[in-house]
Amino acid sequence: MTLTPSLATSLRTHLAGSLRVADAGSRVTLGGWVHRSRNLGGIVFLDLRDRGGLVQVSFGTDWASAEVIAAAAAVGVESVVLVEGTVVERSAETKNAEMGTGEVELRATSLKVLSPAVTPAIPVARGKGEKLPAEELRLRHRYLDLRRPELQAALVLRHRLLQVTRRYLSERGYLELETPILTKPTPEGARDYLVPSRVHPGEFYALPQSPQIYKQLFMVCGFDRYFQIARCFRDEDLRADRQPEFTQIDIEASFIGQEDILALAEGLIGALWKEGGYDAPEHFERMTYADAMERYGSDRPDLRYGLEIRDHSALFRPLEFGITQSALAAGGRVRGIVVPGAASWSRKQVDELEALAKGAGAGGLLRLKRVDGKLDGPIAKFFTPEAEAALALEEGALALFVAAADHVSNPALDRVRQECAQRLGLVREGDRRFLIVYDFPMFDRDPVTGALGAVHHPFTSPKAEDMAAYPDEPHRWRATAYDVVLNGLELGGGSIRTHDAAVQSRMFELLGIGDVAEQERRFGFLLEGLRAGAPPHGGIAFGFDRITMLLSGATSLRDVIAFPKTTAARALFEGAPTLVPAEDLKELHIRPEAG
C-alpha cells in the first residue's frame, strides 16, 4: 500500500510490497533489505523486502551510475538500503505472476546502504521445496526468522484479531480493565510463578495464571462487563499446543446466565473467525459433558466424524470370557467403536491401535471384524449366536472394544477413535464443527485419596438445583461451567461464579481448605469482596494464540507468537532462564543450593 499521510517519513514514499501497474510512471523512494540479488552482467537486480512485500529493483546502465550499479553488485542479502527510482511495467514475457507486484519494478537510480549485514546464521529467502532450519536454530535466530513472510503474515492478522476483538467487545459495552501482573500465589490447576520481594524478605509474588480472581472483584465494584487482552503464565509441561506465558480473551460481567455468556462468545467467535477469513455458524451445536463423554470418550469431542462409542456391555455380560467378566465383576463396562471397512487393515496396524491405547491407559484392546460373512479375531470364540446377532457387525467391518472403568476407556477409546478417523480419511481439513459442551461435573475424585478436587476451578457456581437434591453427596453435583470447542480443539471455557460467600466458602471446605483461617489467609480477599455485596456474575477466556494458530493455518503456537520458548521452557534468543550472580540473589534474601 501507499503509505497514508500519517504514516509518511522522510525517508521513504511507499511499502515495496505495494507498488502495482496503477504507480507506473510514478517516482518513488524504497527501504527495506536486500532478499535475493542477481548480477547479470550489464545489469543488477535485487528483491526489496519489508512488512508489505517484495518488489523487484533493477539497475542498468540506461538508467542508472557505473558507481550505483557497482553498490548494488556489492550490497549483500539481508542488508538495509534505500533506493530511489521509477516504476515501469514488466514487459509481457517477464511479468512474474506470483509476486503480487510482478507486473512492475522499481529502476532505481540511486541506492544508499543503511545497515550492511553480515552472512545470515538461517536463510530468510528460501527456493521452492527447500526446508526451513532446524526450528530450535530458528528460535536461536528469531531475529532472521520473524523477517519470514509467513510469520510476519501471522503476526499481522493477530494484530487484526486483537483489534476485532477490542472492536467488538466495546460496542457491547464492555471496559477494557487491567489487572495485576504481582499477584498473589493461588491455586488454579498449575504451578505458579514466583517472584521474590526485595522489600519484603522472605515473601513472594506470583506471576497470574488468570486475572479470575480479579476480574470477580471487578464485578462487586460495579463495573459490569469487563474485558482484558490477558497475559497468563503457568509454569506446567509444554507441548506444541502450549506456552509457559500465553495470551487470553479474558471476559466477565454482571447480571447474567451461561446463555448470555454462550451467546457473547458465538458472536466474537463469529466475528474472528469472520476476519480470518472463514465462516462461523450464528449458532454452535450443544452437547452436556455426560453425552460428550459417553459418545466420544472426550469433554472435546471432533465432530467432523462419526465413529462414536457403544456401550455393549449388556452384550458381553452373558459371555465366558474371563476379562470382559472381571471388568464388569469390578463396575466398569465393555465399550467400543466400529470401524467399517477396517477388517482388511493388518495385524500390525491392529497392534498399533492397541499400542495407543495402552498408551492412553487401557490393559489392552479387544478385536472383532466380519470377514466372509464369519465372526474372525481373538475373541470370536466367545460369541454365540445371539450375541453375534445382537451386535450385527457389518462384512468388512472391525469393532474394537476396551473392557474397564469410564476414566480408563474413555481416553483410550478416544485416541483410538481419532488414529481410525485419520487413516480412514474421514477428517477433512476444511470442515469446522463448533460445539458448546456444558454441565460439567464441579468435582472429580482422586483415585488414590478420594479427594474432591474441582474439575474448573473453585470459583465456580454449582447448579442449585443439584445442591438441593444431593445435598450430602457433592459428586454429584454439576457445575454451570462449559467449554467452546473446535474440531477437538478447545477454544476457550467459562461458568457462572458462586458470588454467595457463605457458598463459596463451602466450595473451599469441599476442596479440603475446611480452616476458615486457612480459607483467609488464601482467599480472604475474595470473600471479603463477596460479603460486601456481589452481584450474579460469569464469564469466558478464549486462548488467543490458539485462535491465532487455527487461522493462520500454523500448526504450533510458537508461530504466531513472536518470541515463544522452547518445549523445555527456554528462551534461545535472550537465552532464558539463565543464572543469577549470587549478589543479586541475596539482595532478594535468596541463599542458593550448595553444590
The other form holds:
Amino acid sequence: MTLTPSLATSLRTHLAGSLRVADAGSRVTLGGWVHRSRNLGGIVFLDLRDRGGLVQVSFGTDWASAEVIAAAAAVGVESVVLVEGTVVERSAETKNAEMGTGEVELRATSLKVLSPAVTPAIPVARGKGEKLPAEELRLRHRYLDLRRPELQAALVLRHRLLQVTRRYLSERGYLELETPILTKPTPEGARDYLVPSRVHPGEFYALPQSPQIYKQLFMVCGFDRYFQIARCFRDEDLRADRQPEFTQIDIEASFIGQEDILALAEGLIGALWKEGGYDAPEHFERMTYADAMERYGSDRPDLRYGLEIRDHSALFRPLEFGITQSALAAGGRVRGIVVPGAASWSRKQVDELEALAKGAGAGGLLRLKRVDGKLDGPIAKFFTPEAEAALALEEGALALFVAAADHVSNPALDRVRQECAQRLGLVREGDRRFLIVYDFPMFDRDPVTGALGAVHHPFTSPKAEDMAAYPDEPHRWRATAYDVVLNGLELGGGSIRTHDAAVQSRMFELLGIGDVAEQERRFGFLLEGLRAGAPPHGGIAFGFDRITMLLSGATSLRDVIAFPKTTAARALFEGAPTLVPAEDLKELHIRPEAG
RNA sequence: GGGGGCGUAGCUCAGCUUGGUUAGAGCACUCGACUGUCACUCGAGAGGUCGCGGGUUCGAGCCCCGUCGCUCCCGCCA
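Previous: the form predicted alone; requested now: the form predicted together with the RNA:
First the chain shown before, then all remaining chains and molecules of the complex.
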C-alpha cells in the first residue's frame, strides 16, 4: 500500500496485509476479521483479514497466556477482533510464499473479541478450487460476499478508475457538474423508471436514462467543458453486462469538433487502461461505419483476427445458380468469408455455422472448400473455370457465403466470423485492438413501418455536406457520431450535437414528431435553450461499469457493483422492490390493479 | 414476452437414466485429542419442508402439470 496515507487509528496501528520483514520487532495492534483458524492444541493460529489483506497471528504458550490462547481457540471465523503483539520473522521452514505477509507473523499477547460472528451463511474463506456459492446466495448475503478479497479488489480498482477519470478530466478544464435524478420522462428510447409526484396528482418524474439534455444545456449556459460520473436508469430486461442502474462517464464540450472529442477519448481510455495495469496506444485505429459494416458486418468489429468479409457478387452473377441469382436480382449481394484450414471441418460443424447464420436472420449459409486441388461442396458444380479463378480459394480453405440484402448478411456473417475465429483460436490472450468507428448513419428505417429512427439519438448533428448533397434523402445522411470499440465491445459513444434550433426542429420532424406544439411539449426546454444562443458542442459517454469489469477481469457487471440487481431487477440483499402500505400509495394518488 | 440451464444439509455437490427399507459425501458447525500450522491433522456427533403447490402410483428427491427463485440467451436496451 504505497503512497497511501497511514490507516492507523486510535484502535489499531497497522493494516494486517501491510506487515513485512522490515516490521519485525514492532509492537503492533491489528483490527480485523478472523479469516480462518488452525488449533494445534498448544498453539493456535488465526489468519486475520482486513482491507489490506491477511496476516497469520499465532498464540503460543511462550508468549501468550492460557486465557488468551483459549480465547483464540474459541473465536469463530468472521468475528471481529483486536489483537496486540509483536511482529516476528518466521523461521525459514515456516515461511509461506503464497501470502504477501508470509515471511512474518504476529505473536499475539492479547485478543479482544469486539464482535463475535454467527457461523456465516456463505463462506468467505474458500479452499483451493472450491466453487463460489450460488449467485443468489452471494447477493442475498452481500455483506459476506463483499468481504472476499477478489470483490474488495474489484471495488478498490473501481475507486481508482473513478479518481483517474476525475483527475484526467479536471486537469483539462472539465467541470464536474451534477444533474437531477428526478427528471422528465423521455418519449424516446428505453422505458423510464417513473416516480410519482405527491403534490401533483397523476404526474410523474422519471429517473434519467442519461443526462443528455442537461449536459447540452450546460453548453448553452457557457460552462464549456462538463463531465459527470452519472448514474443512469433504464427499465429494460437485463443481461450479464446490463444493469437497470449503471454508471456512465458523461462528457460534453463546446467550440469543439469531432477530433477534439476523439483525442480526449483516446487519452482518457489510455489513462484508465494504464491505471488497470495495461498499455493502450496513444492513438486508436479508425474506421468508418460503412467500412466496418462492409468488412466485418458489425459496427463494433473485433480486429484481433482477420476473416474479413468480401463481396463476391461479380463472380456469382454469371453462374447458373438459383439461390444467388434470385438474391442478386432482388438487389442483394453475395458476400462471404474465407476460413483457412477449415476444409477439414465436418459436415456437422459447418451445419452448426449455418444454424448460427440462420439464427442471425440469414436464409442459409453457402459452403465451398478446396480439397486436393479441387472445389468441393454442394455449390461447386455451378462454378465455371472463370469463377473458380476469380475466387482463388486456397488449398484446405473453406468459403462461406450469404446471398442476401446487406441488412441480412451483415449480422449473419458477423456471427459466423466470430465463431470461426473462436474455433481456430485466433484470439491471442492479452491482445487489445482499440478502434474508433465514425460516420454512423443519422437514421435507420424500421423494417416494418418504414419510419425513420435516430441511430444515435435525435440531438446528433447530421453531416452538413450530406444534408446539402441529398436534401430530400435523409436516409443517406451520415451523422457526426462515433463509438469507441475494444475487441468487439463498445466502450462508449457520442456525437457532435445540433446547436441550431431550426435544424433540431427538422430532425424531430423527420423522426415523426412534426407537430411544433408536440416538439415544444416534449423537448421545449432544449429547443428554448438552443434558440438562446448555443455554441457548437458535442460529447461522448463511456460505460464505466463495463470498463471496470474489463480491467478487473470480472465476467459479470455484478462483480464490479457493490449492490447490484438480479436479472429480474431485484435487489436480494435490501429486498427491493417491495410492496408499500396502501396509505402511502393513496398519498401518491396511485391505485394498484386488483389482483 | 419467448427459449435453455440450475434448485437435495449452513456451503459445494452425488443420488434422478430404470420410482422401492433409514437420502449420502466433502467443507463448515458442536464435542474431544494434538506445540509450527497455513484448505492443519485425527476421533466422535449433530444437522434435511429434496424450492413451493398439485397430480400419477400400493409407494415420488426421482415421472407428469403448474408455480417461484437464480442464471445464460433471443426480443427489448434512441
